[in-house]
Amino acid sequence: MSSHKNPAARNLFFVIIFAIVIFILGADLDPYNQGQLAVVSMLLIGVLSVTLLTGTSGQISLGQGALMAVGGYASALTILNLGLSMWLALAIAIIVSAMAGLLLGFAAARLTGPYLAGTTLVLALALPSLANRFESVFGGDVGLNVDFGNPPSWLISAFGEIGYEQWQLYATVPLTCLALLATANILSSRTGRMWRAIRDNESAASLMGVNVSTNKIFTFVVSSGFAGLSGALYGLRGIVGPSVYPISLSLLLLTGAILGGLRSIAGALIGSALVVFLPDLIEWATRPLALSEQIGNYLPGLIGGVLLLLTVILNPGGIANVLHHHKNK
């Protein structure tokens, strides 16, 4: 059976290619860029959660960063209090975040548009106060200290000396690949088609036999599990605390998804890389101008906002859409 007739085989092929490319890059880059690439891989899982929730099913959420925090705290508390391994902690983070998504999903089944966005935004705004209210558990503003630990001996035997940033990357990429594969398979499945039908016209989808409420809840559960995994990995860089999961993190994920292309996996990949590398690109481009430190600090946010507005107005399909049309010319 050809890969064209077997989407699962095609998806697996592209994910394997992605993993090989990232591992090759990780071996050649310096530690700083290895760390950046690891962050791209972590945030990609979070952006994929936006791709599924907003791009595929049409539900707007401004609380994905808060769901990342749920995953981060769940993994950190599991590691620190129960002494479980990082891998078990990541699995628990997915489960706990999916359960939080289930609760949000029940609200989402009854809310649409700005009402849903506002509800998820409240969740993101409430996070710092919860961390401070239960400081003995969540560590308050200081947060909880966790990390990826040391690479296993068999990995060092296979690849030689591995730096901490490189280990971050190597530990993250397999999970990113699983998230990519799961997303690709969902989008090419009957479930993905039902979610797109709900996004395009809820009434028409219901008439075709789609259970709109159940699918909305299920979408939130799946996307929240993705966000929780992303947040757990993001926190394992060193600290799980309110400063690691600010409200701007939700906006960062949404910005990456929109800039890259809200409805495609390629767009999620492009957008994740863009939001991570854009500050360095801006610094490199403006270095000859000798801008003040204050202007330099705000410039990435300003340019990112301008790019977001231009994308929404001129090219809602994002960069991936432009590349797709150029390829098919």
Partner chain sequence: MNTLITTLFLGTTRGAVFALVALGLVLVWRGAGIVNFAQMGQAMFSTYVASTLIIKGYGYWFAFLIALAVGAILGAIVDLAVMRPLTRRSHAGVLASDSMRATVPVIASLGILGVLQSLAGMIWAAEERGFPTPVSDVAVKPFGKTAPFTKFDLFIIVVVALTLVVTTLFFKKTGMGLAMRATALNPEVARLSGIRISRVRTLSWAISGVASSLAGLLITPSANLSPNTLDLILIVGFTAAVVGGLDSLPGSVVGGFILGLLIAVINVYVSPDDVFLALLVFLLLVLILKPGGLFASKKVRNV
Contents of the next structure:
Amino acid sequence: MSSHKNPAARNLFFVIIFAIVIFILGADLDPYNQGQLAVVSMLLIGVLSVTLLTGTSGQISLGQGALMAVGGYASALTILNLGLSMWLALAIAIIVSAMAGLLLGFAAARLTGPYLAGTTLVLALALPSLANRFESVFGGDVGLNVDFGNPPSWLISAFGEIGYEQWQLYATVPLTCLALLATANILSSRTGRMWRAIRDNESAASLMGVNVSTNKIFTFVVSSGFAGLSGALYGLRGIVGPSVYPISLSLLLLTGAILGGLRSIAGALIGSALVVFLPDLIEWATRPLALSEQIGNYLPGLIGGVLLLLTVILNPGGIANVLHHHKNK
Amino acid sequence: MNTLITTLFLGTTRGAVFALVALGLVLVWRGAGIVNFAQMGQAMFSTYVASTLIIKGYGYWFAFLIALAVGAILGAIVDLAVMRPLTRRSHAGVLASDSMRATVPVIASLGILGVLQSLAGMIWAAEERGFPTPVSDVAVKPFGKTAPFTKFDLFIIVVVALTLVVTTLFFKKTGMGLAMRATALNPEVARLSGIRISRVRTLSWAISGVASSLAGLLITPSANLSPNTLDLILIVGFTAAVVGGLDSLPGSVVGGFILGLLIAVINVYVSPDDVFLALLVFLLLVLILKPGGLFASKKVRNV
Amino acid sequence: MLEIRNVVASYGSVVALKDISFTAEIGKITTVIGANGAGKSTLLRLISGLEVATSGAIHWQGESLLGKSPESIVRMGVAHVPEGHAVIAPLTVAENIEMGALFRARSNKDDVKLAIGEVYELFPRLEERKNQLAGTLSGGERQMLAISRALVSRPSLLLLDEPSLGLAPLVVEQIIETIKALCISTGLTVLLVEQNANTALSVADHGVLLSIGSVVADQPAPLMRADSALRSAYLGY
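Can I get the form predicted in complex with the partner chain as well, since the one above is the form predicted alone?
The complete assembly is shown below, putting the previous chain first.
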């Protein structure tokens, strides 16, 4: 097949298929599930940031949620204070969070494993307190109100009446597709190979002439840009505030990436869908059991944690790895 | 002047608790090369057990001892059920590189944290609970003057000091203490000496569980109990451990006290809102300027 | 008797040992010599359980060692002194020695005391420095300490990996003579891995010559020492 010889063309082909499927699927769903699907598309960008950072270059960050917050605030402030369009605000969100990633990367390039995890966790805790520190700018605990606005008229004339959730989905998916495409191209490029070399053996990579710290910083920049875009979209659903980007959001991205498969785009896709729909799925499956609210509220967390543990112990390659092996048999 | 003294006392009592948390982290880091982000989740769980016993009418000290035992057992279970199987498979597939061997246990410990917090939520609901103190927690008044500390503060200091003395004696004077130090410093030579290092590691996890449960019991009276309350303490303990060099037991204790004082000063003189920002700045400064910890001599370690 | 039968060891695609067989007699010093990379250290690590063989069999006094953990193998009387004066530098001299007997400290309290006394007698310099950190010792003293740590486990088989590495000839001679005397007085069996073939063959009873993972000669040490063709082909002197 000629597409095998040209990975960029093959990637484009798959992404277009993905976009078409989501657009068609999205039109028929009820508003709740349209909203959920939109969240999947938003978080997928965040999970891809983990795929790049942890899966590809072997660095861990528990602060991706904080970088999402950076993107969220950047876009909200752009829209509210500069009156720019949502699309421009998203671009600015990417740039600002990438710059935050640059700063973080300088510190991170010197750190490994647990040190990096701890430091980024402290970052995730510290950053939201800025929202209160500069309340007049960031709106304190309440946050800033932003939204996706109204769908353009040409879209309505193409699809008919478009609900708010559906518009969230339709506005997000093209950006998700761009992120997928960018990730696929990075993974198959020379840069991706250098990142993997660093992940697999830092000293060997450096002997082969890979500049380890520059590449680590670069990974952080790219990954942070992804997280920022994801966070900006996530905030556009209504509010950009500390409660929208809690620590658990960082863990959610990480869980999604691990469960789906840390090393592949397919894994990121499966993982983001899983973490968004898992609570619904559990609710649906346990409805006949009539569980108390107390149990029901914590069941998704428990099952998520157990799945995470089972995955790292028994199947560290995640679901994508299982499917891949199955296909090859 | 009075504020300063109060601040210093507050910093010292809090610092004592942070020292315990840091000690727990360092024990597992030295023994198994893992930073256990679930540590304060384990402590939360054992503190809930103690709280439940007290509510059911058992005495404080009985609940106290049971909580420590639960801490030890949880620590051992974490090692036996998760970390040991994980390291046994660590040469295959996704785990086959140094960077991932350092990263994956972190992820596993977060999974454990999630499981423990959800379980606690299911069993004890999300209701916030207070936690009693064994001695009075109103300021003591010697000679009719209000002193800047309470009997409970003194209790904390005494308990932590005793723990540190016992821990030091254990490591310096007992065969098991020697086995633990040898395993931490050079597992290969330890194994060749006949030390069963996987048992020693499980014991490290158990002792770490006791230390962190103790920290949980001591801090909860001033911080209310809920499934997530102790997370922030873990972050402070981690910073304290890094300040101490992450693999030095005395360093972690000193780091705990430094953090206690730093946070008390920020709380009183700047703003409670800025504690975590200050923590982040302090942590980054230490990692960049003294990556081996504040007390590292010439030997610089690659963090 | 230590029996090595058809042992193969490989790491990934690299074969470190290709079908090695030889035996080491009880109470004798058998030396395994050969150039760097011949697989000598790998062999010792297989015997002590630090590495796992791909195939083959290793028996000590009739009991199989393969597949057992280093912790269990020490309890079977096999003590390994790895390459590079393996002591734990931040522990004191006394602690390093005590460590070697920890596993039998409770069951054999008196004998442990006795064994520790004996190694101090063997190496009086260690007793003088017993409260010093091992990291402050000279290279020769560290090697003595590493050997002492192994001896207090009361081994019947001692595996020595390159004890001469980086040491002055006089110190090497002293250490080797001590080991030789121990063999004669206690019936200790020694498997000595050395790059310094001349020293090793002068003290050993039997020699095994390894080259790139294979046994190329297996004969009494004096014979091997006299074989100038062998020497020039494999040892380069």
